[in-house]
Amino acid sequence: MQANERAQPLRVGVAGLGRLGRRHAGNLAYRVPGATLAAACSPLEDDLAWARDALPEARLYRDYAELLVDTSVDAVWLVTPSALHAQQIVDALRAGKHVFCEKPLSLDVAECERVVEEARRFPDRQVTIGFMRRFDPSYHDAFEQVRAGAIGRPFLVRSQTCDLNDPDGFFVRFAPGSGGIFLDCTVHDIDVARWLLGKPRATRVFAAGAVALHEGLREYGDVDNGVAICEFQGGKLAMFYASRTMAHGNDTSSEVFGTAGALAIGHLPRANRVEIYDAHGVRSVCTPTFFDRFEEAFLIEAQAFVAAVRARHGGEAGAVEHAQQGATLEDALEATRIGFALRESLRTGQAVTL
């Protein structure tokens, strides 16, 4: 994007039109001021058929390479399989595009390091990894309170990602390319923990897991419930729980403990503030999926990416701090490094030193 184009919308091409890709595409097409969905890409005919109806203004591609040579696209938005992320980011940077990529950066630490090094060759390009919890208003408020010293010195984070059980077995079908429960789910909690604790370096991890319902995961060395402990430099700690078997809905929450108090985010998961009083007792309705729980965060994340690109090209001055709220490539590298170590610990039954 040239300086004289700042007033024009950021033209984005989305690659990957699965469940989450469609959500991102819809946001960029209709809900993000300053952006326009110029193109979309998927090798699957069902996805392209959906896009023809839902995204009538977008040019459609089957091949990612074709999307990259579209000179009218300023940025690519990757919602593709995790194993493809690293090379697709590199290819986009070399094609002159800004990049947003869903987590994780890669399932391989060496690949993450390669992307970090490659990105340094393109300092004018914005590269953002989709750790959307940083943009959730509640998580962001907690971060600001921690930074302001409201709970003293933070030393422990307890965080969980727990999905509504899917009896159709989507996660079993997804398991061969997911990287396992810790790289797929807990990577969000890892990033939250490092963010709230001041980005300490991990020193040792231990993980354990169980297959409670989805026996097909055993074939891939995965579990549907996992717990982990992570030790950081300076005596800081994190405790993680990940589950794919919740009966009540998506139950995502975090707590941060400090020397003068504690903060809890999302401790009582609910879709709204309505409480039901009947013969079964008192209850509230839980958010069914992470799409619903973090709908606002996904939208703010997209807005921040647009602001970040504009800030790199001398755009509105106030955009810089807002844009820097997101995770850096180095943050994404550390999250993968820790997630990979947790997967190894689960496999071996031994603690892993980093």
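If you superpose the two forms and keep the largest set of C-alpha atoms that fall within 1.5 Å, you have the rigid core. Keep in mind that this is a model prediction, so the values were computed, not measured. Positions refer to the first chain, counted from 1. Compared with the form predicted together with another copy of the chain:
- Core-superposed comparison between the two forms: the C-alpha position of Arg218 differs by no less than 2 Å.
Switch over from the form predicted on its own to the form predicted together with another copy of the chain, please.
Coming up is the bare chain, nothing alongside it.
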């Protein structure tokens, strides 16, 4: 990596400067060796004001099209509204850029397929979808242990995405556009399951749900707690749980069971290494949000993307593997396909065959 650090840095332009976008921009500007934050783009004046202060060396644009014509930008980093992702990826590829795009690729399977097809025309461009859990050190360690055969043949993943309850139910307003709990939350668990099980294709799914607290979701056919089973080719299985009503914090965990053992990742979502002994007993405070839980993963994800692009350019051995560490467009398509089937199953009460 040291050699890379001296090579020409990768010049990145971030599109989207909301809460998560700002975090990505800060990482790319100050914490990713081999990258410079060359440009940032948002239609919102507030975002640009923030950028003028926090990202003094970045060129600022209001319009994504302007970013794409900036020839000193090598890669775009999309943290824009989900509905824009698909077209923005295609446009970026046509403009010759590498692309990192936050999940989801799209809430529409056909649109996912169009992007996959289009991207095949640009095989020398790196495209990564932001399933950041793959870069969390604990998830990564589990993945490597599975790959090394530590648990024999993996055949079952249980995985959950559980968010701290927002008593204001602010998110209910976004229910129409979020795609529902399975496409918004479980899509991460779907990607984790496929990644840990060797990327099998799903064959059948079943889902059910409950509205525990947020009655407003009912009119959109959505739930605040969802459970699901997914069957894969080769007799592999996954169980998913997603919740928006936890009292204790963001509780994201996964387990992978194999023929010779099992691994659990993230049991007890402790915020740090402190335990408190008081009248409540012995307790650990929990990570409040996915930002807190996956802060490090977001950073490593950015470092890995930059390293992957530079490895391609450097013609380095291992470049292909580097490039595949993150989720590909095909992975994102498959996760969306499964998420859709779960939503369909929730709606109909029937198992859905893929």
